[in-house]
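Form predicted on its own, single chain, as structure tokens, below.
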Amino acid sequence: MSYFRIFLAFLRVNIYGETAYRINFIIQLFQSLLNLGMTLGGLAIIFTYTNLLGGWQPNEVLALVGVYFLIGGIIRLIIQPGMEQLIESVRDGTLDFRLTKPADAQAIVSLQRVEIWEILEIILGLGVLIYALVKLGEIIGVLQAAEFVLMLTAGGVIIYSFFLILSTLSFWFVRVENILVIFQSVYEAGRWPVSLYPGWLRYGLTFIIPVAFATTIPAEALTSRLNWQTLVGAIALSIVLFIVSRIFWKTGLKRYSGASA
């Protein structure tokens, strides 16, 4: 509950900051609609030439696109902004102010910045996902819904841990923010089923840069494609990666000398 209160405090501060420049809402809405339109347009063009894409039917891919926008919105809402702020604060020494707080420093840097207009992308993603499920005529049972929520949570933890590991590199290297930009470029591959890609790329998008766990695997839960091995593997990976990222964060923190050094 204390971490939730911390999040609410940071959220209020960020809301005050963003609502001072309301043109940002219009810009974000335009960008989100343009991105969604281009994605759906590309999808429509592709399925004029084929009925299957990596073994997925059109409405199944549409559900995947919904998950892609949903997770992408969450990443840009809170995960990436906080990690970018962490990198900057390590470079200019302002991380000192976070470390002196009584709450856990990792929690503070993870929650410190919220890009509130990114919630538009989450709403669009949910809308596309619901529309796709209606078109599929799927009756989502309790088990299926639970698997989806579980995989969505596991995917979120995996992406967060991956971002934290990349950002913690700032304790050793001067500029690592470009790595986060590269991840965003790679994440765009997640709008298509990972089965579409050749074996080496499929492996890379699953285990090296875990995009598949954020998009394809949660979508598999909704389209009755998820097997128990993948479910257990995703949960195990999220736990292991979270522990590794925590250890890596603690190790990097020992190297931080502060603004006075």
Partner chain sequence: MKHLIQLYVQQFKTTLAMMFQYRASLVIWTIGQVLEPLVYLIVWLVVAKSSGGSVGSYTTTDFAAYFIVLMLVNQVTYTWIMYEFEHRVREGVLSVALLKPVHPIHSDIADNISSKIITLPIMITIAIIFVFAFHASVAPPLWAILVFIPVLLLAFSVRFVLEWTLAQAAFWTTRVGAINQSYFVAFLFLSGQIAPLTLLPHPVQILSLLLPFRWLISFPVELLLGRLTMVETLIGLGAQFGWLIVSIILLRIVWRAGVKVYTAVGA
The other form holds:
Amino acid sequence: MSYFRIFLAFLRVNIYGETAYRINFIIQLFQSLLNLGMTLGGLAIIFTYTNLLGGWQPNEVLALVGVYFLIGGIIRLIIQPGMEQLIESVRDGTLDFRLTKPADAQAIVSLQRVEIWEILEIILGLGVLIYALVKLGEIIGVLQAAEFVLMLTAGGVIIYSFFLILSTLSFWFVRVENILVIFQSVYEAGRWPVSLYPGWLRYGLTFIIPVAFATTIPAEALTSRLNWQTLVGAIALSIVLFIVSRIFWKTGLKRYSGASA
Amino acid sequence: MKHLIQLYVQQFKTTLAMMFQYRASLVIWTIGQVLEPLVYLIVWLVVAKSSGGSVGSYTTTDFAAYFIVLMLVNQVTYTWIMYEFEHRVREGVLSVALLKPVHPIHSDIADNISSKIITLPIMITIAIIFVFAFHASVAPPLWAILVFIPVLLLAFSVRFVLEWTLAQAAFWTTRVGAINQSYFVAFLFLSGQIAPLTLLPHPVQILSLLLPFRWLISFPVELLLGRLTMVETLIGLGAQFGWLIVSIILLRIVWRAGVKVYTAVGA
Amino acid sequence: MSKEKHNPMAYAIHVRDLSKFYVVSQQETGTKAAFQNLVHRRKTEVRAVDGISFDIEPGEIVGFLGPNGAGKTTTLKMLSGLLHPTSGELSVLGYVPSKREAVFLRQITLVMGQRNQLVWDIPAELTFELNQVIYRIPRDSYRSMVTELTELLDLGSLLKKPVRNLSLGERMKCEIAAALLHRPGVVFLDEPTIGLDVTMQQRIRTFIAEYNQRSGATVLLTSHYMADVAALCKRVLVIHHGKLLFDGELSGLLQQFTSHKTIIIQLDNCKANLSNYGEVKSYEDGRYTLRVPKAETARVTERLLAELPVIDLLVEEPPIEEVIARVFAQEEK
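Now show me the form predicted together with its partner chain; what you just gave was the form predicted on its own.
What follows is the whole complex; the chain from before opens it.
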């Protein structure tokens, strides 16, 4: 697993840069808790007036919130930082340094930066998820657990591919700095089951900006809502999108080296 | 005064030129401004429908009206200074501003108003589409409509001065992120952006009366929805004036102290 | 420069015993140290500027020399009101800079090589117009100044292009122009030519001299490039570790600090051991470079001519960079 070793190497560099700033840990913990508190507070207010939101019980929505934090943490831990760096380095020309390394450039670019303290968000998300599952009192079967992990992975791959495609646009248009911010503000909508939203918005959140695959669908797997069509669809989409993003990246790279030579 | 007006006009030209360069960012930013109230609007509509068409005193059309007006009020009063000030202090950009013979707040106000003038038509268009899509309806009395404009301007002034003051935390700490986030969470709940304040637990409602947030968002929104009596409106205006005075005094104290710190340690 | 009887108000810049000390908390690595930092920070005092005094007459161009961290920028920032002095007396055009009064700010300017006031994404012209309003420059005066600066700096169409599309040199020219629109009487330039190519450095140098001539403005500039200082400044201030080492004419600096001269000789196709004449710095095709103590130059030259088949002989002052470097290196010990 040479990619894993690349990841570990970058991780070490990132952690080394962090140790002098212990307080970052406390600050990030504070911010994550605040964020969670805000979400839970919002849920608490809403569930004083109803006990079923779009067909989801409070504890099921709580499980969804857990997934939302979990995936959000993964995105900000590893996916987004590398992509931000990519856009930046295309603009100022430092991408050349990455390309001269004797390893797959996509892997290097994707793994180059790690926002280590986002791991707290992931832990917090897992905590909420486990709490919600215990409260639900459902026994999670092996099959269900496998489905969940599968959907989580598919969601992660879809989001990663989506980010890579967006960032690769910087090979053609230099001014895309803020394009990744789109995702951040749209991702907030993933805190709620997408079934809540009117058709056009649900469609947009599934296929244009694939938030649904990251949050709602894995949560569906855990709350016995997942049908096999969605399962197969998600896996197929993740494979297709991954290949498309890879082609996109290669084409962009060719253009980049052509232009800078 | 004449110079200030010239300054504002010139800043408008500059901001306009910059906005033109940042068209894409503008679209992205608009999506964020629209999506948040939209999500809460949809959530509350679902809740209202599932509990017989209304929650508290809010019917589905009331909710729609509430969050659409809220979106506009938020748009008018919004500032981004708390994100920006840290960068200015850290990168020393503030030094350039301090060399100028004009207080830096003026170019910020001018810049803010300029970009609002440019983005407001877009937001109003979106609001109109939402009004039809969600069957919102408002029927405020005429006096409420007349009072709404000064109330909105006061809300903008208070929010601007308050956030400009808080932004100066950057003079003392490099970790303003945590401060900003605490502020925004408090703002979100206590200004009525998550839910109309009457739907919040009683202690939270009491708290919201004592803090500035509700007078910046919830008060103008409820006024335009025709939900406030004249007496309540007068109380709200009083609160806005009170907070304006308090925040201006705070701004002067904090700015003076902040510049002292900045010029002591250097940029 | 002892003009103590002179009224300090008559100087453009008057500085007495000026100091700036910082308290810096030490940041240590390691878990234990990091934790200790949270509780109790170790603090040290840094003397960025340590009791310097000088006066500058209106209309003078003065160069400020010193290695990185010597206190040049700190001094410029105190002079322009961006930093509060720890102690000492300071007046610029009769004002106390740290009060940052509008009347004062309207009469000075500070150009920092790496920090810019031009807005990145829009044409410089718009920033100029903004400055016109901010500095309350009358329309006629503004127009004639833009014309003048355009001519002197060869700005041409640069003002209409977005700043991000300009080269570093072009940007610097616009930056300097933007800083001078309000015809400041005192101009502080911090590394105005840093990172520029030789021709662009030359151009900016010529411009500064020209501006000083035309407007009679007082100019205080710091630079890494000795050529800047040599070309522009009759008078230099040398600062090191926050202390003023020298204040006077550039030629005087050479006189005071050179202990050695360089002798270059060409021998008639032979190799010789010259080490008993002086320190051999280089050898190439019969051409030797010797470093000789100043006082012995004449004697060594005589000996060389008498004892060796010399074709050509040249006595040189060491390059000014080298002199300065040696001054700083000596101070270090």
